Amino acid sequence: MCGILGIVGVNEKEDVYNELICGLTTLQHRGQDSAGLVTFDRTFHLEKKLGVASEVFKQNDLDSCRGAWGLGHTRYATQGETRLMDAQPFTLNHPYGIAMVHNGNITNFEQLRENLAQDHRYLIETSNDLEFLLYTFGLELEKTGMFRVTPESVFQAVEGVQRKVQGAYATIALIAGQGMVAFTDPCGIRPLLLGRKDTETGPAYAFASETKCFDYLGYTPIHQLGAGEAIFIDANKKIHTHSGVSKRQAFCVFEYIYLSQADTSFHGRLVASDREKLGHVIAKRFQERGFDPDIVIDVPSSGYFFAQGLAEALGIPYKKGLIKNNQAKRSFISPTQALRKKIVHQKHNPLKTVIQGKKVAVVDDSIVRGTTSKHICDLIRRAGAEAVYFVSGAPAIKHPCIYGVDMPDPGEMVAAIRTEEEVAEFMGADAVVYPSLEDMRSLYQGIGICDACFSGEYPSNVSEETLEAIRQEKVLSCR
C-alpha cells in the first residue's frame, strides 16, 4: 500500500512542488516509510528521503525542484526493503526520460527479473518492484520507434506492460517534455483517480490514490480509472483515454474497510457511509447470537463509522471509550512485528468511567494479526468492563494478500487456523463478531471487488509457488 500523486500544473511558470508536498501529507496514512517527489523542467529534479512528507522535505532541498509537472509518493514497503534506494519515484533517462511512481505489488517478479537480465541486460538494483514496471514500460515505449511520443505509442507501451507484468499496480509515469500517463493493472485492483482544477489562467490536472487528496488541493474528481484503463495528458494538456488489456474488475475491498480515509470516495460511494452500512449488517449478527451490550465504542479512528452504524442499528449508546495517541504511527503498516507491538502499546488509553461495569462492544475495522485486538481487550478488561465483545468491521481474514497489503503469511493471521471461539479466547474477549463474506459482498454488487484475503479467490493467476515466493521475499526483507 502506497500513496501516489501526479500533477500537471496550470502553466509552465508555476512550480508544483509545494502542491505535491501538501498532497502527499493527505496520503501519509498510506505509507510512512519514505516520501519522494520528482518535477520536470528541462530535466528531472528528484528528492526522496526516509520518513514522512511533513518532516523530510526542507525548503533548501526544494529550491531546485522547478517545474509545472511532477509526481509524488509515500511508501509502505509491503514488498522489498525500507532503504533510501528503494524509495520512489524512480527515473530512467532513456527513452525520452521517464519518471514513475506506483502503488501495488507485482507477483511475477522472478520471471521479469530473469527476462530483463537475459534479454535486455538490465541489472535490477533495488528490492522495489517499481523497477520492473519502469524498465518494461521504457522498453515497450522504445519499441514504438517514434521520434516523439503520441497517444497511440504511449497506449501501445502501456498494453505491453499489462501483458507482461502480473499483479496489482496503479501507476503514473511522467515522460520528459511529452506528457503524463496513468494506468492500472488488467483487474484494476489498486485505486487511481483523475481530478481537475479550473483557474483564471487555465486548468490543472491531478492523478491521486484518493479523492481526499483532491479535496485538500482544490481539485474536483472527474474520473476513476477502471480495470486496465490508461489516461494520457499530452504536453498541450489534452486528455486521451484508452481501454487497455482488461479482465473482470476486482477493486480491493480493503480500500473501503481500512486502507483509505473515511472522507474518500470510490465509484461514487463515500467510504464512511459504506463502513456505517457494514455496522448495520454486523448488528444482525449480535441479534442472532443474543448479545446485549450496554455501549458501543470504537478503536480509533478507523473503527468509528462501523461502531456508529452498529450502535444505531442496535439502539444503544455509542461512547468514546478509548483515546488515541495521535503521535503514534499506524501499527498495521509498520514493517516488523516487534515495532508493531511497541506502537500498539503506545496508541490507546481507556476512559474508565465510560467502561467500568459495562458490557462493551468494541469495534475495529478488521482483525489481522490480533496484536492490537488482544491489547485492546486487555485494556478494556483492566478498565473494569463486565464483558468484552470484540467486533470486526471486516470478515475473518484467512488468506495472504499479494496485491499490496501486508498480509503475506497465513501463519501471522489470527483467524487463519482458529475458529471464532478460539480467536476470542486468544484475544481475551467474551466473543468475537464478524460480518460474513456474503454480508460484505452484498454491499458491493455491481462494482467488482477483490476479496481474496477473505475468500482465497485471487483475480489473477496465482500458483502455490507464487504465494511461497512472495512470502519468502517478505521474510528476507524483514531480516
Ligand code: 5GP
Contents of the next structure:
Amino acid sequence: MCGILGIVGVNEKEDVYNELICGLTTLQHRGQDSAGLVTFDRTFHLEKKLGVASEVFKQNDLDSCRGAWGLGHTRYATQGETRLMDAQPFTLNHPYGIAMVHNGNITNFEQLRENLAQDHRYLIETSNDLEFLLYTFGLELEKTGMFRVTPESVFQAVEGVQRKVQGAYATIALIAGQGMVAFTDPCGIRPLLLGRKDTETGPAYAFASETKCFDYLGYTPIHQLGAGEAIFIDANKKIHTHSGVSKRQAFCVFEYIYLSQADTSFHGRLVASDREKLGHVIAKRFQERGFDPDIVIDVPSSGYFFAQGLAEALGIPYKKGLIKNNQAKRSFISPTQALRKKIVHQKHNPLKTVIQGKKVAVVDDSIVRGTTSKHICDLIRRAGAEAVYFVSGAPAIKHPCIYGVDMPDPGEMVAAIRTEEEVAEFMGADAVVYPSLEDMRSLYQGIGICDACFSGEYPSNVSEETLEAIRQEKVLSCR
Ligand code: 5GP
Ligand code: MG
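Pass me the form predicted together with the named molecule as well; I've looked at the form predicted on its own already.
And the full complex, kicking off with our chain again.
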C-alpha cells in the first residue's frame, strides 16, 4: 500500500515542495518505508529516501527542488526490505519527460515483463510495479505521435495502459511542462481524489489518496475518480475528464475498514462514521446470540470507532482498557511468526482496574492471522476478565488480496480454515463476533465495492494460475 499526491500549484513563482512534504505527512500511515517527491520547472527534481517524510527530506537537498508542479509518494513495502531503487516517484525522459507515482498492485506482471522485453527491449530493473505502468504509458503516449500532448492524446495513452495493465492502480503522472494526469484501473479499486484551492492569484489543484490530505493543505475535495476515470490538468490549468476503460466499480472496502484514517471520506462517506455503523450492526449479532458484555474496549488504534458504535448500540460503556506502546514496531509485516509474536507482545498493556471482574467485548478492526487477537485475549484474561468476546469490525478474512493489501496465504489466515467456534478456541475467547459479509454489503449498497478478501470474488478476471503466481511472487512491488 502507498500514499500518493500530485499538486498543481498556484503560480510558477511558488515552489510546491513544502506543500508536498506536508501532504505526505498526512498520508504517512499508508506507507513508512520510503518517501519521495519530484518537482518540475525546466527539468525534474527528484528526492527520495528510505524512511518517513518528516525525516528524509533535508533543506539542503530541497533547495534545488524548484517548480510549482510536483508529485509525492509514501511507500509501504510488504515483502522484505525496501530498497532505495524501489522508492517512488520514477521518471522517464522520453517521450516528453514523465514522472509517475502509483498505489496498487499489478496482477499480469509476468506477461508485461515479457512483452516489454520482447517488443520494446525494456529491462525491468526494480521490484516495483510502477515500472510497468510508466513504460507502458510512455509507449502509448509516444504512439499518439503528437508534438505537444493534447487531452485526447493523453486519454488515448491512458486507455492503452488500462487495456494492457491488469490489477489495481491509482496513478498520477506529471508530463514535463504539459500537464498532470490522474487515472485508475478499470475497476477503480484504490482511492484517488481531486481537490481544489482558490487563492487570490488563481486556483491550485491536488490529487491525493485521501481527503484528510486536502483538509490539512486547505483544498476542497471536488471529485473522487470513478472506475477507469482519467482527469488531465493541462499546462493552462484547464481540467479535462474522460471516462476511460471501465468495468463495474469495485472500490476496496478495506480502505474503510483499516487502511485509511478515520478523518478521510470516500464517495462522500466519512470513514469514522462507517466504522461506527458497522459497530451498530455488530451489536445485533451480540443480541442474537444472547451475549451481555459489561464494557466495550478497543484494540488501539484502528478498533476505536467500531468499538464506540458497538457500545452505543448495546447501551453499555466504552472504556479505554488497553494502552498501546507507540514505540513498538509494526508486527503485521514482520517476516516470521516468531518475530510477529514478539512485537505483538510489546504492543499493548491492559488496565486491570477497567477489566477485572468484567465481561469484556474487545474490538479490533480485523482478524487476519489471529496473532494480535490471541495475545489480546490472553492479556485480558490475565487482567481478570470474567468473559472475553473478541469482536472484528470486518467480516472473516478468508482470501488473499491481490490488489495491494498485504494479506498472507489463506493457509495462515485464522478464519480461512476454521469455523467461528474454532477461531474462538484458537484465540482463547469465549466467542468471536464478526459482522456477516451481507451486513457489510448492505452498508455499501450503492457504492460498488471490492470485498474479495472476504468473499473470494475478484472484480478483475484472475485465473487460478494468476492467483498462484501472485502467491509465489516474493518480490512484489508497492502494495
Ligand atoms: P492479525 O494479528 O490477526 O494477523 O492481524 C490483525 C491486526 O493487524 C489488526 O490489529 C489490524 O489492525 C492489523 N492489520 C490488518 N491488516 C493490516 C495490514 O494490511 N497491514 C498492517 N500493518 N496491519 C494490518
Ligand atoms: Mg491493529
